[in-house]
Amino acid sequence: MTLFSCEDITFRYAGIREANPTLTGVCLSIPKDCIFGIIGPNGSGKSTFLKCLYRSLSPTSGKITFIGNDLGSYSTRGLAKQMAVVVQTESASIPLTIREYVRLGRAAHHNVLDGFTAKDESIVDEALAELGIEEIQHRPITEISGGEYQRTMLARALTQKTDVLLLDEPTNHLDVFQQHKILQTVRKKNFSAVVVLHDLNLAARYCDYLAVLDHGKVIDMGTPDEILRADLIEDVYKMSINRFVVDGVIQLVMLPLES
């Protein structure tokens, strides 16, 4: 079954000339029940495309369907019950503790005036423990590191209890151990996930399919084995590629092209 179907998606930010849209004619079918990675160099349109999928941005033209329905047909609350989102950056100025912030993920399941239940608190406990932040749960989110904040955002997403997860650079600010832990958590939960990643070796290890964006266009889509090949990656990233397979997983060593 198809998770997202994108037909001829174009997007341009205000003030950008019509000849230079951020996304140009993106056609992409993203299947359910897999981890689908979006890769490409800086400025290729990855985050903009993801924002269109979770409706933070509206395409200038084209159509997106989500699980067979027009994406625009969902209410904000209805969409929050279907998909959880972990953004790349978010303001940490609100004076909430980590626990209070994570608990906000349960808001989609309640009316505005409803209080949180014992079940909600149990779900919060589970998410805090899973991301290893239970010991700092009473600290203000304004006083935590970037890595701790990244794990806090994912914990909040987990409390929504959706089957679909969208993540924009979820490994930002994390050390190598935590990068793998975050993606292992996503894998273990069996989400239908769409993930924007810069690290191609993480994409090779954790993604079932990859789409390559460059200059706002889809260059290719397929399995990591099909996509992470030297000719394609060298052309897109302008780097020299050496590809190895270690324990069945593709590993890329990237070096600057000789001038």
Second form
Amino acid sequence: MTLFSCEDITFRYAGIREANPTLTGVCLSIPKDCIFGIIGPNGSGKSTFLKCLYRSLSPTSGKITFIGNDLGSYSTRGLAKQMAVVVQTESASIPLTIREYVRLGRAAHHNVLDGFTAKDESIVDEALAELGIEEIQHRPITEISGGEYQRTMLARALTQKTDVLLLDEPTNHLDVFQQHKILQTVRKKNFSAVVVLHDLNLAARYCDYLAVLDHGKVIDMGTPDEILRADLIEDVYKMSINRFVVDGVIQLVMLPLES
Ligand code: ADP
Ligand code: MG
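The form predicted together with adenosine-5'-diphosphate, contrasted with the form predicted alone above:
Everything in the complex follows now, all chains and molecules, and the chain you saw is the first one.
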């Protein structure tokens, strides 16, 4: 079953020349029940593409369907019940505690101005424990580290109780243990996930499929084995690649090309 079907997506930010859209002719079919990774160099359009999937941006042209329906046909709450999003750009300037912030995820299910139910509170407890942040839950989110904030955002996404999760570089700011922990949580919860990742070795370990974006175009899509080929990755990232298999998982060692 298809989670997202993207047909010929073009996206151009206001003021960008018509000849140079940020996304060009993106056609992708993203299956359900898997972790789908998006990789590519800085500025290749990964975040822009993800924003089109969670409807923060509307494509300039082309069509996106989500679980068989036009993405535009969902109500805001209807979409929030189906899809949770963890992105990097949210600012942590609101004076809420971690717990209060995580609890906001429940807004996907009812108007939080009516207050929170005992069920909401127990879902929040569960999410805080899952991410190992229950001990700091009463700290203001303006006074926590980048890694703690990242885990707080994922905990909030968990309280939405969706089947689908979209993540933009969720491992930024995290130590190696926490990077794996986050992606293990996404796996363990059996999310259908679309995740933008910089670390190709994490992509190899946790993603079922990968799509490579470069200059706003999908260069290739397939399993990590098909995509993480030295020739393709060298071409896209301009690095020299040595490929190994460790524990049955592809691992790349990247070195600068000799100048
Ligand atoms: P990535 O996530 O792969 O690093 P982005 O999708 O953030 O790439 O950006 C793709 C391109 O679009 C970049 O050239 C970036 O400068 C440009 N871009 C991103 N956001 C905006 C914006 N709000 N207005 C204009 N250009 C933007
Ligand atoms: Mg980005």
